[in-house]
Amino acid sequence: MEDSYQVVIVGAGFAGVAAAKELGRKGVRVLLIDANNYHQFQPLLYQVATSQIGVSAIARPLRSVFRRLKTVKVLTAKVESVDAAQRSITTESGQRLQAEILVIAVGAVPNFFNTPGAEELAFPLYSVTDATRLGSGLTRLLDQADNSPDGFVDVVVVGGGPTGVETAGAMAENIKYVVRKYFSPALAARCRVHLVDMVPSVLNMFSSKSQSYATEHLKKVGVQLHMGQGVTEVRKDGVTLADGSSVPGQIVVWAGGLKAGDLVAGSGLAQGRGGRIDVDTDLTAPGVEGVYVLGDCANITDSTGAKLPQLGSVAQQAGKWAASNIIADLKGGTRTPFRYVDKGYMAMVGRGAAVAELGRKRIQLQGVFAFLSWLLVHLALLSGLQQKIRALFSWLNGYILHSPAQVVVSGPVEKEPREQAPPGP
């Protein structure tokens, strides 16, 4: 069976949703397909994993997003393969979908860099499923530790970028405030969070001032830093570093990078760094007519030739820009090179603590002002009024009252927390 559409968009992340919205507003017939029936706000996944907010605050049903755009159809299905040359996709059920214009925005998958044990034992943090598994695993581990007078928890976070720093900081503050309040001060004293990366400092893309601030705050809340040493193996009881030393951990969180997935590899398009597609400046795939590649599965440059990072703001802006170029394609017009508006970087380090470097001039903020800016920006970017209200309530509840979102473990958790080993030095 084969169906034909003006535009088929594969992937409902920032780029795919932004493109579909713009096209739908112009009356273009769009099919948006994703394995999940919701759009997830990826920058806050770590807060789901650390019980700061609930899933309903960051996941919005796609049909709710597009309920007023009658020319956008949402299809919940897993895509089995992509044929870029034919501008077609095949779903897991065998349905083949043909497009005048195909948009590939399938995101990425964790890059474990062939590290032994990492894929099998570490918890990635790239989807709602990843976040809920990690949250359930941490809760179960704390419950087990609370049942023993000598119970303890060691968590290793691999990756000193924004995701790793935000996750480590949130976990350390949970220990400092939530574990102490809801379990016991004695258990909190036996819980530790470790942050590991091969680079010498956290937040490598930020200024040295922001790096220093983040480092000092992480240490202040109890995060143990192991910088300048890469992870060579993930074990059931922790990780091994390049110098042969070990860091103990019943749970290992992998925030060490991303790469393009199998769908991109099998699409017939030439792959570049990280397995991603090196797109032209107008966001089209080189050498293939009518195919756009967006988001974390694309290596994107702007109109000046500058390479752009894998950020939500890049994906969102690229989605809107691609929609304009697609409309030009459909009307016989001319595409224009992507011009990115650089809004800068932000990272939450903990309660009342964040770093922000805003705009191309990188106006620097640290501390409370950066923290408030981070809250306001992320609140504005959340999709849907209900999601904004839930997130705001959770933040007020968590940051003022230290009362976390409730995590209930109702079934088996993949990558179960390991049996406790004696705590290291």
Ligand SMILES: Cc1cc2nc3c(=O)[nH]c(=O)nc-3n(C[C@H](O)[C@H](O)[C@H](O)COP(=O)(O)OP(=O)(O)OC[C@H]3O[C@@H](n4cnc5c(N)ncnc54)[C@H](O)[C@@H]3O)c2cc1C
Given for the second form:
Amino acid sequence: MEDSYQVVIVGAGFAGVAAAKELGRKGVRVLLIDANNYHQFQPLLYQVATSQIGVSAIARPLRSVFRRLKTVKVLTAKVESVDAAQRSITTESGQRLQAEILVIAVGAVPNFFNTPGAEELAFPLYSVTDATRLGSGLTRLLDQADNSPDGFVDVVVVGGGPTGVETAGAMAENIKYVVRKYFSPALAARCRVHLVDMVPSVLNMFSSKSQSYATEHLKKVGVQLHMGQGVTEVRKDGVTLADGSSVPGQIVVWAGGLKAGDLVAGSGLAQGRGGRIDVDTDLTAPGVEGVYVLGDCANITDSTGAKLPQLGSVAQQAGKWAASNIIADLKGGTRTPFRYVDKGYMAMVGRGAAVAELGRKRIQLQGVFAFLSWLLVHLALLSGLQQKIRALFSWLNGYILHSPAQVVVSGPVEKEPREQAPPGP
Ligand SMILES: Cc1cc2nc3c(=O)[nH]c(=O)nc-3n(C[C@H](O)[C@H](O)[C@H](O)COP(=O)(O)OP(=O)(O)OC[C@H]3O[C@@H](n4cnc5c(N)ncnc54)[C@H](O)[C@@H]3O)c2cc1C
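The block above covers the form predicted on its own; next, return the form predicted together with the named molecule.
The complete assembly is shown below, putting the previous chain first.
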């Protein structure tokens, strides 16, 4: 059976949700499809993996997000294929859907750069499932190490960008505070976190001042840095570096890059850098009619010609902008080129320690003020009042009392085919 909708949006991440909200407010009939029945807030996944906050703080049911927008219908289904030229979609269960206007906003998947062993053995951090799997793996390793007189835990984080830095910093602080308090100081002394990257410094996109600050803080909390060496192999007991040396790790976290997934590759659209679609400045895909590609699966250039990074703020603003162009399409108006408001970027390095470079002028903050800005910005961006309250409570609990949000983590540990995680209560 073939159903017809004015606008079909595939992917309910930052871009898809922003577009659907804007269209719903204008009464446009939208079908929003996602493999999960919840919207996940990726910037805080590392906090779930390190037991700082629970899943229910970062996963919000989509039907709750859209409960007041009656023209937006949510469909939980994994999309198997997209035909951009036909503007048609086929779901995993074989349902075929036809759109007057199609929006592809399916995000990205980890890019392992064909590194031997990486896809099979490393833990990516791109979904709630990834985060709970990593959290379970870490907790179980700690339990095992605690049961043995000389048990130890080594974790390798690959990738010194914001995700890698935030993860490594949080893990090292967990060892310093949580493992000492809930397990034993002796076990904490036998746990190590390593951060590896092929470039010489962490946080490559930030200023050298921010890089130095982050490097010093990571070293202070005990992260062992291995910079300037690429990973050539991921093994069960660690990673091999380009110079042939090894870094030990029972768990290897992959924060080493992203690319567009198979759905985008099979859509019939020409792929650019990172397998993403080079969209026109009005966010439409070139060469086809009525198709928009947004967020992490698109290479977006704004009206000033600047190439924009894969960030939540870019995805969210592009979603909103695309909605206004879609409304122009439906009413016979003229599309306008996307104008991005650059608010800068920030990264958490640890308790009371963050770096922020704000606005187009990149006003730099380091330390406590950057940390407080980071908390406020992420609190404001989190979707849902309940989620904000849960996150705030967990942060107060964790940062002031040094108490993890959840000491018990359950879930699969070994690498398994990706599966859906349940939404938070
Ligand atoms: C760990 C981490 C930390 C980050 N920190 C920051 C930060 O601090 N600040 C910042 O600005 N950005 C940050 N980012 C980047 C930001 O999260 C992304 O740029 C943003 O999520 C992209 O939004 P999107 O809508 O394009 O894709 P996503 O948010 O990835 O959403 C894509 C959606 O598509 C769905 N989907 C995918 N395939 C299918 C399919 N076949 N069928 C149905 N549904 C499908 C997925 O389930 C998902 O809900 C971070 C990213 C990560 C991974």
